[in-house]
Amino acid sequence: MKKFKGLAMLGFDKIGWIEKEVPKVGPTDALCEPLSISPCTSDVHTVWERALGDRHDLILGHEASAKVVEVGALVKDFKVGDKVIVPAITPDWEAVESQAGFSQHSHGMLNGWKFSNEKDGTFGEVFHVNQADGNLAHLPDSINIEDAVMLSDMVPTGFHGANNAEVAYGETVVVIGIGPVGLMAVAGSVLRGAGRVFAVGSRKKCQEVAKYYGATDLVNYKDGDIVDQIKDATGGKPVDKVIIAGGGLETFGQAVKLIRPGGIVSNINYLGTGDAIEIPRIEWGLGMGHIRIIGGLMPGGRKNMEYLAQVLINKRLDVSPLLTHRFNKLEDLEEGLLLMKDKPRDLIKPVITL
C-alpha cells in the first residue's frame, strides 16, 4: 500500500475523503489498521467550532481498536497481527513533562494529544502510532472490538473526571453533562464510592443510561436553573464534588455555586468556544473558599489502557449501553460524525466496526 484514504478536515466547516501517502514508521513506532473506530464530539469542536484553529487535509479521529500491520525495528512488545487498544492520547514518554507526571502535555500544552491535532488521526485505512511500546495495549480476547474502542477515550476521560475530583465513599457528586464522557464520569464516581450522584442532562436516552450506571438523581437543565434544582433536592446543602463533562463556560459558575468549602470542581469538558470563564466571587469565598478547580486531559499510554481493560474483563463496567448506533464500513464514518454533530435524541455514541 503506497497510499491510503481517510476522512479529513478540509478546512473550517468542511470534511471529505482524501488520499495520502502511507506514514513512515520510525524505529519505535507502529502502523495500525483500525478494527473499530468511533467519532467524538471533539472532532465536531475541531471542524465546526474552530477550537484548534484552521486545519487543512488533517485526517480526523482519535478513538480506535486496531491490528498492527508494521512495527519499527526497536519495538519489543508488539508484532504484526497483534490486536491492540489505541489510546486517544499518545505522549512522548521521554519528555520532561512526562517525567513530571503530566504526559498529556509532553513537549507543550496538550501535545500528548497527537491524533487529529498534531498529525493524522484514526479515521483512515491505516494510522501511525508513536512510541508503540508505551502507547499501545494488547486487546484481550475477552473484550470485543466494539467495547474496546470505548477504552480509547470515553472511559478514561470520564474516569479521569472522577479521579481528579477525588470522589470518596458516601460523597454527593454532581455530573454536569451526560453524553458518553459524562456517563463514564457517573460510572467512575459510583465505582469510587459516591453516595449520591446527580446527573444533569436533557436527553431521555442519556438519563436512562445514567440511571443504569448508578445516578440517584436526574436533573434536566430545561426545567430551570440546575443550581436551584439541586439545592432544592439537598435541602440547601452544598455538594462535595462537581464534574463538568458538558455545557458551556457558564457551567463553572454553576459548579462553584453548588460546591462546599474545600470541595473540588473537576472539568473534563472540551471548551470549544468562548473567551473567558467567570467565577462567582461570593460563592468562591471571596477567593478564599479552598475550592479547587482542576481541568485535565485524560491520561494516555499503555498502563492506563491495561488497567481499564481489567475493569471490563472483570465486569466492573459494561460499556455496551453507550453504543447506540452501529455501522460496518469505513465510508460510514461520515454519517457517524454528522450524528455526533447533530446529536439526535436517541444517540449516545456511534461505532464503526470494520
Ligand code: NDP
Contents of the next structure:
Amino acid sequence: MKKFKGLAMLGFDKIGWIEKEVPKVGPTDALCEPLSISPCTSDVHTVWERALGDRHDLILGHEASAKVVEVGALVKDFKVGDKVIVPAITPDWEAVESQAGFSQHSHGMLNGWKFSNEKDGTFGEVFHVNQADGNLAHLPDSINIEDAVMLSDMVPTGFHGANNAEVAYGETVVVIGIGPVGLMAVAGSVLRGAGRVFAVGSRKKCQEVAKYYGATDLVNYKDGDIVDQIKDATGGKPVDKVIIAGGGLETFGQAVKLIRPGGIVSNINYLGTGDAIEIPRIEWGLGMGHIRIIGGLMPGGRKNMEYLAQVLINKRLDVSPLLTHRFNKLEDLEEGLLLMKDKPRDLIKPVITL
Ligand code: NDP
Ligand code: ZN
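Could you switch over to the form predicted together with this ligand, since the one displayed so far is the form predicted alone?
The next block holds the full complex; its first chain is the one shown before.
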C-alpha cells in the first residue's frame, strides 16, 4: 500500500508531519493532488482552541485547488489530470438535510464539513474527495491557482454571511471582523447593493483592504465600544444588518444593540470557546423585535463553486488583495499555519502554490 505525507493535528496544541496510507477511492469519489493550499483560522480553532475535541493524527486543511489523480468507476464529469476547485464543504447530496436545502448538515449537524473535521484534509500530498461529481468544479483557465484557493472557503463564507443577512440595495451593514472572511463579507455586501458599510477591525492592512472592497466607515474595536462608535456615526440610528466574522461571544449582544426592528444578525464566525451567548432583552424588543439571528456554515458543492468562479472570471471580484504571504513548498504549510495562528499585523491570508 502506497503512503503519503501530510501536516496533521497530533493532539491538542500540537501539529506535525505524519505518513498515512493513500485512501481508497470509492465508485463516486476522487483522489486529488493539491495545486494550491491555504491554512484557515478554523484550523487554528481546531488545534489550539480544542474546539472539536482531540482530532488525533488528523491531517488538517480544507482549502485547495487540485489536480485529479484517480476517479471512481461511476464518476462522470471528471477525469485524471483535470484541474479543479475544491470546496471546503463536501456534502453527501443524497441526505435528507441536503434535500431540505441544508447540505452543510448532511447526515447531521455540520456533517457536510468533512476535510480536517471527520476525515483527512487537504494538507497532504493527496486527499480524498467524496461524491466528486457533486463536489468538485472544473477550474477555468482564466483563474490562476492562487486565486482559486480563495474560492474554497473565504469567498463562499463571506458571501454566505451577506446572503444570510439578505443585504439589499442601499442598506447599512456592519461587518464585525475583517480578516479574510469578513473582507469577503464586505465585498459580498457591496455586490448585493449595500449603501453604507461599517468594517470593524484593528489591523491597518485589513482596514486598507476593507476600503478597497467598498467599506465606507472603519471602526477600531480597540478604540472603545463599537456600539457607541457606530451609533455616533449614524446619528443614533440603528443599522439594517450585522455580519459577524470575528471577535467573541459578546459580538452578538453588540449586534442586537445596533440593529433595527426586523433586522438580521448573520454570524459566520466559528465560535471556538465559551458556553452561552447573551442577548440583551430590551434591545431585542423584549423578545418581540422581529430581530433574526442566524449562523451559517458555508455552502459547498459544485454549483456554488461554479457560480463563484463566474464572479471572478467576469471581474466582479479580485481576491488577490487577500493573499499577503506566498510560499511554494508543501513543507511551508507549517509556517503558513503558524502565521494564521499568530496573525502578524501585515497578514491577511497565506497561500502555498505547488
Ligand atoms: P481573522 O482572525 O483573520 O479575523 C478576525 C477579525 O476579527 C479581525 O479583523 C480581528 O481584528 C477582528 N476582531 C478580533 N477581536 C474582535 C473584537 N473583540 N471585536 C471586533 N472585531 C474583532 O479570521 P478569519 O477572517 O480568517 O476568520 C473569521 C472566522 O470565520 C473564524 O472564526 C473562522 O474560523 C470562521 N470561518 C467560518 C466559516 C464558516 O463556514 N462559517 C468558514 C471559514 C472560516 P484585528 O485582527 O484587526 O484586530
Ligand atoms: Zn476554513
